[in-house]
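Only one chain is shown below, in structure tokens, and it's the form predicted alone.
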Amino acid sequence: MKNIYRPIEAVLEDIITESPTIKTFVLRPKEPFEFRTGQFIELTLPGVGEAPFTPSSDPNLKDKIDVTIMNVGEVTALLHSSAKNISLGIRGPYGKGYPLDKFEGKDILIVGGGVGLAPLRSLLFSLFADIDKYNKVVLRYGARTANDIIYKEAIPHWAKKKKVDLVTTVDMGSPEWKGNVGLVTTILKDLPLDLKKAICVVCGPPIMMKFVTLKLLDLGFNPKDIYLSMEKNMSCGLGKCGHCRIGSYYICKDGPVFTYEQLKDLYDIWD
């Protein structure tokens, strides 16, 4: 019988800085492993402990997994201090990823904020790779400072890609910044979308999912077209430990993607 807990062992192969705060790990795994964009892992560091990751690798490729992580707790924090070719865990994957089915035919708006971008990655990617099932995809990132933006290199990249129409911008502008400042709902004005028929994809800090989401339904979109990535609180990643319940759901579970239509009248949803 398979050990649900049992990790699969991965080298940490490479480690990209992308800010100050936030580095990609690039992991080999020893056995092959597959994950759904929007699904998440549990990254285990032998002798210390595990937390759960959402994947910003393209799904894909079954041979590497990178995973992008801010420097927040004592597993991050630990992990942000390793070297290459340390040996680390990974089980799952877990929870329900982006419903790329629902996708197709429409405009996808996605707003990603600071390190929101990560799972985000993991989706540009597969949409990327069938953009013809696509009508457009917009996308919208915001950073605290220009320093804060990941993913620097590739983004310029991404911008010039088929169907892509891509905006940033950063709380706090510097002499080196050209682009937008002000908060992400700052580029959420005059949209290159057909609201009858698209769908908006949100990742980010709670407060920034919050506003968001009310601009958004502002601007006219359904709770139902709404999709939030809701990472937190998680811990087993199998529904038994109750950390992450919100309402009925387990977010490990039934998320972390989840519609707004599911999540708006439960209390306290962003804190």
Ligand SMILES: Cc1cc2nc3c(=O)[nH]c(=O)nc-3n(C[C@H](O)[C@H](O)[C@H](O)COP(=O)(O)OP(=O)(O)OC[C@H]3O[C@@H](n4cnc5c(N)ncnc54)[C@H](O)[C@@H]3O)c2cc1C
The other form holds:
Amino acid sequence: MKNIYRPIEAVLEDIITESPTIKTFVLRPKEPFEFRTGQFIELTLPGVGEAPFTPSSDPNLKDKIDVTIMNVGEVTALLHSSAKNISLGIRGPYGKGYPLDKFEGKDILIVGGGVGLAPLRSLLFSLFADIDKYNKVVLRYGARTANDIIYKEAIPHWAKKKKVDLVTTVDMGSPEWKGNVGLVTTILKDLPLDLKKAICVVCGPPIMMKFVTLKLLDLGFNPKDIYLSMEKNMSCGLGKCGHCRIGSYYICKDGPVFTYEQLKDLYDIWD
Ligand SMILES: Cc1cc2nc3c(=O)[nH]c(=O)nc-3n(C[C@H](O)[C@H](O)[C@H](O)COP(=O)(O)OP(=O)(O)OC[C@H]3O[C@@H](n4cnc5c(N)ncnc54)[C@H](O)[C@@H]3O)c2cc1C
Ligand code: FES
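Output block for the form predicted together with the named molecule, input the form predicted alone:
Expanding to the full complex; the earlier chain stays at the top.
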């Protein structure tokens, strides 16, 4: 019988520095590992612990997984100080991910904040691979400073892709930054979208998701068309321990992607 808690071994093949606090870890699993965009994995650092992360790589690749991780605490700090070629464990994938079938034929607004662009990169890979199925992809990304922007080399290439409209912003400007200055909500105006057939996907820190959601409702988005990627401290990742409960939902099993319609009447969803 398959042990659902048993991690697969993966070699840490490469480490890419994205910003002073964020790195992308390129993992080569020893067995093929499949996930759908928006699903998450539990990553184990042997002898230290495990933590949930959403792959940021192309879900069509079965032999390689990228995870883009911010250094915030014990597991992530040790990962950030790790060297290449060590063995890690991955288990999963868990959760439901993005319902791509519901996005077909639509204008897709994607709003990312900080390291929240990581799961969205995997979504972008999926959308780009089948771009004719979608009407357009409008990406709005905000970081604290120009230094904190992740995927700096990829962003200009994405901006030139067919059907893509991309704007980035930083909270604090600097002499070398020529783009928009202001929170991500400041670039959610004059959007090139047909609201009647648009959906929005949001991923970032809870406070950013809260204010982006309020702005989207103001713009006329329907709560059922706003997809939020929720985070909570997790343990089992499979709906058994109750750690990630929010109202009647388990983030790990029923999410981590929810529509605002599902969450709007629950207590303190942004904590
Ligand atoms: C479904 C899911 C997907 C995620 N994807 C990513 C990702 O792609 N990239 C990324 O950098 N992070 C992601 N996270 C957050 C990541 O899991 C936490 O940053 C990580 O667990 C922190 O572990 P730690 O041992 O380093 O920190 P700890 O020592 O446990 O804690 C350090 C600080 O981080 C806070 N924290 C701990 N766990 C979480 C958590 N799960 N959510 C929010 N705050 C937390 C603590 O309250 C504390 O303030 C995701 C979380 C979830 C639930
Ligand atoms: S993490 Fe255990 S129930 Fe969700």
